[in-house]
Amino acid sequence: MERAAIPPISSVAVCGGTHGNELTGVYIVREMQKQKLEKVGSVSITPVLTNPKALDVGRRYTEMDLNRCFTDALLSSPITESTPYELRRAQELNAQLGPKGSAEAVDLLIDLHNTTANMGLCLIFYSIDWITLHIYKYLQNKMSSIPVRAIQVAVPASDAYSLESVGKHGFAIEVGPQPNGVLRADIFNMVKEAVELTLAWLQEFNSGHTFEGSTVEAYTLVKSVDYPRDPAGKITAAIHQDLQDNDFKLLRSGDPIFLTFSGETLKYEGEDLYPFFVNECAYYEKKIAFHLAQKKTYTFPSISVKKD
């Protein structure tokens, strides 16, 4: 492949509490406004608590959750007496730091978010970006550590429905497991770090270093699970103990998934696939008990700086 020249990236976004009981990027973003870091080097840093409402009630969201209301249709929405306050939240954020899809959008937003799932630090984003797998592939080399995966969501950008779709470039960091409303040493410090060095990736790409091109495992969202539900919605069974805890681990057909309630085991039927946000407190009401990915390797091309 050849090499690609790409814009500078001048500015970004870090943002937390999309989710107001995920509290890590809640004290980064906190820290970040108490040191005054608006900028570093050559690139402008805008620090945003997004959800303050949610926050001050130590919940997920008041009336509907953030981080599925930025879609183009949500952002044109007419405001009312009866709209929902984070679809209100949502418009002005697409107004500070976008407008989404357009030129003036920051040039790259990061949402810090946390999951009770085992995942580790993961990526999240939507479309296959130069600047977001070479980001990436940077964290694997630095933190090799802990695992470092990424995960796409293959939806096209209209329909593209968290907080990150809102700049230029973008992506999530989840990280897990840490319950709601509670905050660990370990994983602020963990986040810290990756953000710490996504801002010195960035200066260095900014100055003109040329990064090499290479390849990167990801894992692409196929479906989801629900639980099993009787006749009145009810859950009849639980995460089985060998899949709990055990995001990315390859699920073939047979394996157990659930135990219900009178002690029956339940095994999976399909084509094998890769588990994660396994057991997630938050999917209860979005009858989700896990999502289910492919896991795919791409290739990048070597990048650098385009010049004026």
Given for the second form:
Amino acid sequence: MERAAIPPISSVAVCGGTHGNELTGVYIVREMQKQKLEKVGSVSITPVLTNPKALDVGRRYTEMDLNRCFTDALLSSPITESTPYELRRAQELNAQLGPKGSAEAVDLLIDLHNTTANMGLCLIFYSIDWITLHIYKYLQNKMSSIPVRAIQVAVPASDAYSLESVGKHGFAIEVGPQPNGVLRADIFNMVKEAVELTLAWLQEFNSGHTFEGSTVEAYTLVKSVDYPRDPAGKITAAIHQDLQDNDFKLLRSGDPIFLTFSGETLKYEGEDLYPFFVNECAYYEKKIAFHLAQKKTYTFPSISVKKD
Amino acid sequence: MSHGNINNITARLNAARRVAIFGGTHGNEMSGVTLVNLWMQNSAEIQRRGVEIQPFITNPKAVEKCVRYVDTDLNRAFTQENLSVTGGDELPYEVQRAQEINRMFGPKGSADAYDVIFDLHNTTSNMGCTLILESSKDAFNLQMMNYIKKAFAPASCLVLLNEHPLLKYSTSRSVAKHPVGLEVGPQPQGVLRSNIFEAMRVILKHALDFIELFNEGMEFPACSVEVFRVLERMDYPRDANGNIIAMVHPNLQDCDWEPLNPGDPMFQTFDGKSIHYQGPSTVYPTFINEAAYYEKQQAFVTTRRENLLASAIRKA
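Switch from the form predicted on its own to the form predicted in complex with its partner chain and print that structure.
Let us now look at the entire complex, which starts with that chain.
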């Protein structure tokens, strides 16, 4: 592959509290704000608490999930009296950090999340972006305290619904397992390290360093599986112990996935796939017990900063 | 009920004829919500001879919204003041619920109150299976807990005693003559974990077996029960605005019931500095990093290990 020249990354938004009960990002951003962190070398930093109302009440959201509000359609919908708080907030954030798809948008947007699933540290992104893949590889090499993986959500930009799609480059850092409303020191320390490493990589990139191309494995979402439910819609089983906490362990036909309350084991039928977001609290209402992904290998070129 | 001389006399206690199992006292603690809903649909598993056992969802609005509480914590609401205050619909939802529950299963402190109430809870803390005792003098409960611990072995089931005059609180189960808390963790709020669910189910099975055996006349000899007695609540270090400035230290996180010695790390600031435990002696912390306790100014509680003697008991 030919070496790619990419414009410098001069502005970074570090976002936390997009879900008000996912506390690592909240405290990382609060610390940055307390330290009045505005610039690290060549990179200007904007720390943002994105959903203050949800944070105040310790909930994921107040009226609708903020992290589903960033499609082109929702961002351009007219605001009326009945517009939910989170949709207004999304449009405010789009004005502050975007507009999405424009030249004014922040160069890189990092959105910090937690999950109750045992996913370690995951970078989640929409498009195959050389910057994101290089940062992913860099974090994987440098971080030994936690598995680092990547998940690609293959959706066109206009349909991209989450906050990181607002930046020219963007990814979410999703770390678990951590319960809602809990702040674990080990998780905090790891996310802090990941953010610092990312900023360090950006320094090196901006100063002209060439990063060698390579390959990485990432997971792409294929489909989701819901809980078995009764006619009234109530779940009738829990995730089976063999699947619980085994995110990213290959699932094959015949493997147990649910244990019903009456003691029956339900098994997976289908192609070999990798489960993730296994037993994520917020997904019960979205009718998702777990997602299933394929593993793909991506090759990316050497990159260096484009000099004018 | 008589509390005889623990060394020689068997205490003769009334049979337990009316028992309730509470789920959803906190609407996002899913094991209890799920078990009680299951048993309300089909109670075969919880039926025992000689006793009426009622499963009951105590905080249905909180369960529906999958939150701990709507207006105020139901599991702190059963104070004498709340139970007697007038105000009807104007009262906070959970105070209304407390009054209703007190009518149905109490009145608290009276001869008409239910004999036993099991209140099912989960915690984000790594407490494993824990039974919560409110009085060190309740021979019936001590004998039940002894029975459960032995039946559950080799798996561990520990007993937390909260008799502290200031830290004790007015729980849903306190309307009964013999209140028993079941606390199983770690489980995130709003999440149902199979292993946690099944463990709680088994503990309840043993508890109901005990009641059936007792009611049929079995004598339970005097015994010694190890308990962890609540000593002190430890809050997070906070700044002048009340914001936390440190987290439970990685060395303490998940180490419920393990000794915390003077000088051991306890909290870690956001820039990595350790704050150490300064108490005079070794304690056994629990409820370490429970999500719901941030707002109650509690990072963990300290306990000390004690052996309580329970007199022999037999049905009167």
